[in-house]
Amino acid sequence: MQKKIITTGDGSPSLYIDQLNETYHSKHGAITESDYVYIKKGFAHWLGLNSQKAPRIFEMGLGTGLNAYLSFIFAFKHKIFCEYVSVEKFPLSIHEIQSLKMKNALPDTYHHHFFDQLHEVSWGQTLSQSNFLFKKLDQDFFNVTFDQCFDILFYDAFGYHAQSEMWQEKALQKCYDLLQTGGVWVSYCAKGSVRRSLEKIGFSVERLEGPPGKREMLRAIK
């Protein structure tokens, strides 16, 4: 599908695809949004909860790498060690990666060359970089499978409009049983049935204030 770039409300890039009627990020801040749903309320909130442990981070959807990039950067500031896998069903090439210069928007400029590894690393391979253990799934989430369960969970998939089947109690379900009990499962969602699915399930849910151009989130607790 065709996909274009557009600059957001807080000037980093996304990209839009034309025929979901669907953005990779808010249109009201890209990096603005990642880093309240998945930095903030995600990470921040788990590690608050279990500073001494090294967290297992799994992403449903690479997209862009940005979630990965900013936990990158919250993992060596915060000086602890994580590991961090991501699937991915449907990955961007490199040029359009490259289109996108999201670099220019990226913080901490020291640490850009992570933002390249990460998307130069053969799918499959682990990138060791300073505490940060990344690796990367080319396959459809209800196919992939671990021998370890997860502490924290971002679960960035398209919306409900155009990836339904992703909001759905059968991937909800799988998120459950993918992560550890007490275990943090966030999204920039909000949809009241995504919110009683959760709940159904058994995760133990609250809705937040939403990052801006958003009323609510949601984060779980298994």
Ligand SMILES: C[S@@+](CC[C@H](N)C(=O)[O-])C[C@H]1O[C@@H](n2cnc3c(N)ncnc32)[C@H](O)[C@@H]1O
Contents of the next structure:
Amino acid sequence: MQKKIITTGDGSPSLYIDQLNETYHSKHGAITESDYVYIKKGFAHWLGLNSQKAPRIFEMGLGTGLNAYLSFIFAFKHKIFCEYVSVEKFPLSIHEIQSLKMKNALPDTYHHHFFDQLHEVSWGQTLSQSNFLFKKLDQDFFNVTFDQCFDILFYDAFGYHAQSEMWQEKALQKCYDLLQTGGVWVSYCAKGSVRRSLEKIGFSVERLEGPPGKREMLRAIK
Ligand SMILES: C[S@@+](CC[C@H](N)C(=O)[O-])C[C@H]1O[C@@H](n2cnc3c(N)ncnc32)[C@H](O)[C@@H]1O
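Alternative state: the form predicted together with the named molecule, after the form predicted on its own:
Now the full complex is given, and it begins with the chain already shown.
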């Protein structure tokens, strides 16, 4: 699908897909949204609740690699060991990644090499950098299986209007099954039907203040 590069509210870039009328990140700020929703309300929240400091994180939708990069920085700063697995059904090409120039907007220039590495590493291979193990899978979320459950799940699918199947019970049940008891599911989404489905499946759901431009977002604990 044809993608257009856009500049979001905090100056960081993102991609827009015409056919889906959908962006990869919030128009109000790509980095601001990722950092708030997934790092602050997901990763940091989990860390505050757990004395064991070695989370396994699963990301639905690698996209530009922004969430993975910010997680690496967070893990590095907090000196914790982290395993990060991300699945992507429609990988961006290296040309698309380079044209986006996300690196120019990323914090911590000292660690920018990790952003390059996460895109260069082969699908299915593990990249080990400091205390961070990163693996990306070029698979459909609905088909992935793992031997071990995850502690944190970043649910970063396209919005309901663009990809409604990702917000139905079948997909959310899959999230539940991928998590440990006590595991944290987090997403920018605040849709009522999604919240009700999460609750029906067995999650304990919180409505949190959203990132800039969004009133609310959801966090759910298994
Ligand atoms: C909102 S974007 C994610 C942005 C990304 N997390 C980032 O930091 O750039 C949604 C991503 O999910 C991917 N995706 C959509 N359906 C999928 C599926 N069934 N399985 C795996 N990935 C999927 C899309 O290709 C896209 O990269």
